[in-house]
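A lone chain, given as C-alpha cells: the form predicted alone.
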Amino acid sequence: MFKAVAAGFFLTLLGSGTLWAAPDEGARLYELNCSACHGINGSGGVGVPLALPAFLHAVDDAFLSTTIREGRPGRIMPAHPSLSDEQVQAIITHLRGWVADIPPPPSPAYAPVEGDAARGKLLYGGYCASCHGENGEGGHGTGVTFSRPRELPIMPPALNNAGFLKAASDAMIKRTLMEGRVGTPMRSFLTLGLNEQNIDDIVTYVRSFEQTPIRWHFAEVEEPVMMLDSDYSLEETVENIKRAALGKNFRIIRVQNLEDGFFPEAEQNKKQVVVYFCNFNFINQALNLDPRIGLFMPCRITVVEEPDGVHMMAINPRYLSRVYNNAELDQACTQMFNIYAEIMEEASL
C-alpha cells in the first residue's frame, strides 16, 4: 500500500563529522567516521569510549583494524568495508596517540587456549553473564550515556558476536579477564579469586559461541519513506491525523509548515504541513535503547498537497533501525511503524 516517495524528501541527520578541516589524515578520518558515536576526543557517548589507557594498552592494531572492518553486527558499532588499508591504519595511529606514552601489547600469539568448555559454562554463569548477557548478547542500550537509565555507566560488549569473535584472539580475551579493565566495571578475575586455568576455561567457553552464534536480525524494509494517498483535503487531511493520533493514545505537539524556520512566513509553501505527536512514555523507552532515536521523534507525519492529489509521508522507523545497527531497535521501530501505518490509514477512510 505504501509507495516509493520522489527522491530528495527523505532528508534525516544520521551523524557526521564537523566541516572544519582535521590536522592530520588520521584525525580527519577518525572525526568523519567515529566521532559521532565515540566522541571527538574518544571519550564514548552512543559508541563506548576508546581513550581509556586500560584498553588501548590490552588491544593491539588487529584487534582494532578487524572491528573497524567489521563492526559489531546488530551492536551500534557498523562495519566499514569501504576505507582502506592505509586509512585504517591511520584512524588505528590517531586512537594510540591519546596515550603515546602507553605502548601497545605485542601481537599475542594465536595459538588457542587449552581450558575445559563445560567448567568455563559455569564460571562465565556466575562471573560474565550478570554484565554481558546469558548467552554472551551484551548489555542493553548504548554507550556511555549517562543522561538516561544504564544497568552499567558502560554497556558491556556482546561476546557472542561474529565481529568480536573475529577480532579477539585467545590471548587478548585472558588478558582482559587477568588484568580487567581500568575506567570500566571490568574488574580482574585473579582479584575475585580466580587461578589462571579457571580463566582459561572460561577463555574456551566464550571462544566455543563461535559454534553457535546469535543471529542478529533486522525486519525486511522496502522504502526509507512511508507514503499514503488521501481522498481529502489538506486541512482535513491534517485534522484526521490529529484524530488519529489521539485515539492511539498521543498527544498533539505541534502543527507546521514543513517550511517554516527556513523561508519567511510569506514565502512558506502552505501545501506542506508536518504534524508532531508524541507518547512520552513510548519515546522514553525508545531512547533507553539508542538515544539517536531522538533524530527522528517525536512522532511525525508530513501531508503534502501536490496536483495530483494529498499524500502523507513519513520516516519510516524500521529502514532506520537497520541504519543504526541495533537489533534491540528493531520492536520499537516496528511498533512505530505500525503506528504510522495505523494513524494514516485511519486518516485516509
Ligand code: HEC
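Here, rigid core means the biggest group of C-alpha atoms that superpose within 1.5 Å across both forms. Positions refer to the first chain, counted from 1. Since this is a predicted model, take the numbers as computed values, not measurements. Compared with the form predicted together with the ligand:
When the rigid core is held fixed, the Cα atom of residue 66 travels less than 2 angstroms between the two forms. Comparing the forms between the two forms on their rigid core, the Cα displacement of residue 179 stays under 2 Å. For residue 230, the Cα coordinates differ by 2 angstroms or more between the two forms after the core has been superposed.
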Contents of the next structure:
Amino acid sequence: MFKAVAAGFFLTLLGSGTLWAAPDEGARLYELNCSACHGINGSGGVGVPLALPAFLHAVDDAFLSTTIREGRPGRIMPAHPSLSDEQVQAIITHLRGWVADIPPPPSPAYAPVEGDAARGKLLYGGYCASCHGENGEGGHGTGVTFSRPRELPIMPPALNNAGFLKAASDAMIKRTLMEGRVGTPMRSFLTLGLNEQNIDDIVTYVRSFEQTPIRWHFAEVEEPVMMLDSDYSLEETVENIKRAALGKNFRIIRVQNLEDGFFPEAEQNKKQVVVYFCNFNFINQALNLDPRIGLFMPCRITVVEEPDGVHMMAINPRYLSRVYNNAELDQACTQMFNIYAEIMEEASL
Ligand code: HEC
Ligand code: HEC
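Moving on from the form predicted alone, please list the structure of the form predicted together with the ligand.
Next comes the full complex, and the chain you just saw is listed first.
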C-alpha cells in the first residue's frame, strides 16, 4: 500500500511537461513543476519565495538553471532531470518576468573572493549558525516549511548542500551577504557590523563545505515488511502486542479488523487484525522533521492467522526512509524500527 502512495508522490513531483517549449511555455511549465511549492506567483510556500526582487537580482541564470536541474539533494527541492534546456530556459524567463525592470546581476558582480576560512568559520558560528545550522545543514528537516519555526517565516536553505554549492558562485554568495535578501530574514551583514573582509572570510568558509561533502547514511535497503511468527493464538497475540506497546509508553488507539469498511461485516476475514497505537511525542518529532511521515502514522502492527500459524507484520520504517531521502528522518525511522522489533519480539515470548 505504501509503495503506491510513495510512487504517486514522486510522480507528482517528477511529472513534467512536453519535450519542447513554445515561447509562452514558461508559465505552464512553472505551474506544472514548481508552483505547488513556490506559489503560483512565486511568493513562496513549502519552497522559498522566488519572486523577490532581491533574490532575482542576486542570482544569475546559471545559478537558476543548475538549481532547477540538480535540485538540493536531501532537501525537498527536487532535481528536474527530464526538463530540456529550452524548458529550463523558459521557466527562467518566466521567473525573470515577475520583476522585469530588475536586471540580472552584472558579471563579475564582485571582485574575486579571497578570504581566510579559519576566521570565516568563527564568524559563521557567531552570525550564521543559528539559522543555517552549525555545519550549514539548513533549517531542520528537508526544507519543508510546515515545520519551520513561526518566527522564521522562510526556511533557511542548506548551505553545505552539494546542489547549492554547485549552483552558487562565490560572487553570488558574497552578494547575498553584502546586500541581504530584502523581504526575508536574510539581512545585509554590512548593516550588522561586518566589513567586506569579514564577508570574504565567511564566503571562503562556506565554499570549504564543498571539500567535505556530506555523506548521507541511509539504512541498508531491507525487506519492505517486518514479519515475526507468534506461538500464541490470534487473540492472545493481539493482547500481547497491546501489553508490549503500553509498556513502551504507547497509547492503544484501536484494534480493528483489517477488512473493516472494505467488506460487509459478515464477509470479513476475522483472522486479520490491526493494532493501532501511538506516542504523541514521537509523532510530533517525526512530523516536525517531515510532514510526509504523517501518511504512515499512527504506528500499526497487523496480526494474521494462516494455516501455518499466526504472524505479526509491520511496514518496515527503515524501508520508508529510503523514500524520504532525509538523514534526520532516517534516525527517526530506525528508532521506529527498533520499537516495532521490540514490541513484536516481546509479544512472541
Ligand atoms: C517539492 C517542493 C518543490 C518543488 C516542486 C520545487 N521546489 Fe524549488 N525549492 C524548494 C525548497 C524547499 C527550496 C529551499 C531549499 C533548501 O531548503 O535548502 C527550494 C529552492 C529553490 C531555489 C533556490 C532559492 C534560493 O533562495 O536560492 C530555486 C531557484 C528553486 N527552488 C526553483 C524551483 C523551480 C524553478 C522549480 C520548478 C522547476 C522548483 N523549484 C520546484 C521546494 C521545491
Ligand atoms: C535570521 C536567520 C538567518 C541568519 C542569521 C542568516 N541567514 Fe542566510 N538566509 C536565511 C533565509 C531565511 C534565507 C532564504 C532567503 C530567501 O528566501 O531568499 C537565507 C539565504 C541565504 C543564502 C542564499 C541561499 C540560497 O539557497 O540561495 C546564503 C548564501 C546565506 N543565507 C548565507 C548566510 C550566511 C553566510 C550567514 C551568516 C553571515 C547567514 N546567511 C545568516 C536566514 C538567515
